[in-house]
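One chain is shown next in structure tokens, namely the form predicted on its own.
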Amino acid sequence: MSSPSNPSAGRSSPYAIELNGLTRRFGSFIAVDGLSLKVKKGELFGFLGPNGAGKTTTINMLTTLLKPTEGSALVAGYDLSEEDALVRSRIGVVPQKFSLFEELTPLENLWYIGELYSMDRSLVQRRSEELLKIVTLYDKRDVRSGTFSGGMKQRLSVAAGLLHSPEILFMDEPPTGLDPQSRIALRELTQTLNASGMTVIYTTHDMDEADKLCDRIGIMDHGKLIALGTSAELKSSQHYSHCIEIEFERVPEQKLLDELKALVGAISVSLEGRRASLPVRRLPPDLIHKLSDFLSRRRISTRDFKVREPTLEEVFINLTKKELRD
């Protein structure tokens, strides 16, 4: 595997992560295929992708759990293959599943993590109390972790990942299985950490979560990065900028839909039940007046009418298609 020509140069780089052709094979199967990407320091970067897209394999490489087959990478300025111990000292990881000791209290779990990092005991004490207050678990510091709810366990995992003051925090689908209140609390905590200057790498299946949370989003499929940008940039990359939706009192005939398509200059027209969708590159002037006049002259009754922008979910489905993945 090739290495950057001057790894130390990466430590003064504006980027927290720099990948060049990162690849991972399992026999003949290519899980991650030539991934090249730069993530800025202080960025909250999201990975989206269907099952088997390569997200988890990518995260496992970046957190030194897997060796890349090919390519090079700098993580926190250190070479992923040659300086993996230094990479581990600069990163924190919040796994999807709770991986701490359920028989231990939050304080005991954090003390154990501190021992693994050979941290000074007075520092571990100070950081543990500070972090448990941040994740609102200080009043549960002496309660066995196995009695905690899913949201409490995830917040404890965040505290454990932050104990050694990492530069980069990897969060692998942290909201999975949480109730709405816990999801909101975890999202707010993530935003607070990022606002303090921490780089956060966030993998998720939740489009709404990514839309609200991430500065930029990379969409992966079949091991490749197939789209990259802010949520707004990804939405504007679609072949339409708005979608006109009309819900009729009765299922409309195809002739009427074709006439509507011509009237508003739609790219296409589709019908689900009584709701017609007409994506347009730009909204025509006097849209409401035109539609009202058109429908009233034909004595067509409607239940609802609205204009909306593409959603991140529509971008995702358009790029990765609808088939189910294992």
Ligand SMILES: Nc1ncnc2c1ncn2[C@@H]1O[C@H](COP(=O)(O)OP(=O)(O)OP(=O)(O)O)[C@@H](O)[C@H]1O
The other form holds:
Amino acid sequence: MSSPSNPSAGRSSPYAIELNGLTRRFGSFIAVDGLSLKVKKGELFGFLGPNGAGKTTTINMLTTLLKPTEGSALVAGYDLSEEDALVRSRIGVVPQKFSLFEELTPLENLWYIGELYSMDRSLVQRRSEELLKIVTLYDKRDVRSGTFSGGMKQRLSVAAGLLHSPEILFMDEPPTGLDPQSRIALRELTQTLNASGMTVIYTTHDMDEADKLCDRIGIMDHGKLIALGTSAELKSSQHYSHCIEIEFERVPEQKLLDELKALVGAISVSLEGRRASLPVRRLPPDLIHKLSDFLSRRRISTRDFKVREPTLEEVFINLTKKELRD
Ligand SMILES: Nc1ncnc2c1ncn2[C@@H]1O[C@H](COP(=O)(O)OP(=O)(O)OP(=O)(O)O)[C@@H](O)[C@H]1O
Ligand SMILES: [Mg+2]
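Could you drop in the structure for the form predicted in complex with the ligand? We only have the form predicted on its own so far.
Starting with the chain above, the whole complex follows.
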């Protein structure tokens, strides 16, 4: 609950969002289960999670589209339940399924949104032109948006979310269905907006994207936040620091794999095709020398050898397990 005495209420708060036990039930089903989290102003924060984890439900509550059943949240320093109009005036939203008027041009779509926000018309005109240049749709400003590709519609959707100069931009799975060029363009646009001081909160299934883009990542599963940190922190929380990978010329015998495991002090050994993976808590000294000596004495040929750190995808799978979700 916010009150004038709440030290973090209002614009002076260092946090863009503060969630306190935020919960949403649908009947007896709990889609978001007591989420508590703070995201600092200026952060680029990503929610990751399997299908049905509760990401969109969380974003929908934070953007006032859906009422929480329990808990509270401050968004841009304003209470979600009691100051929802103020929250809406400070946030921009790019939804999972964008809703544009296909029969209208980009300029007309933006004009309509300006009306919804009761914005000054000359300001709308100026901002629209500015934004359409940023999302590289200025040349198409008078073309009916129903004729646009998925990438162009997505960029127009971002421009629509930015029209009223929000402090916080919420994007729900922005790269869905976009080609690599459009994804890169959108990533660069997100970085530019974030570099200009805007807090960006977004959800994605793209691990590589999250790894590259986010200051911090929150992993959700079954409505709960199960991990939180920078990508490096999440990776270092794994029970192994490195994974040694060896691709053999021929499928190796289990005995050889067991010997290799003992040689490098691996936690386990697994084989996929001809590629063996050996996760280790720490890299053994003199690894290359030991391995080449071991393999040459046994006259075993290899095709490839590498040592890599855990990936964000492995962190994700280790935390959320492999079973498919509804
Ligand atoms: N209006 C609703 N009525 C009933 N159940 C709902 C409703 N909206 C969402 N749910 C359920 O809540 C859970 C969380 O859904 P949500 O859309 O938030 O997941 P998500 O993490 O965004 O998934 P995705 O990655 O597929 O977008 C799902 O099991 C979903 O079926
Ligand atoms: Mg979703």
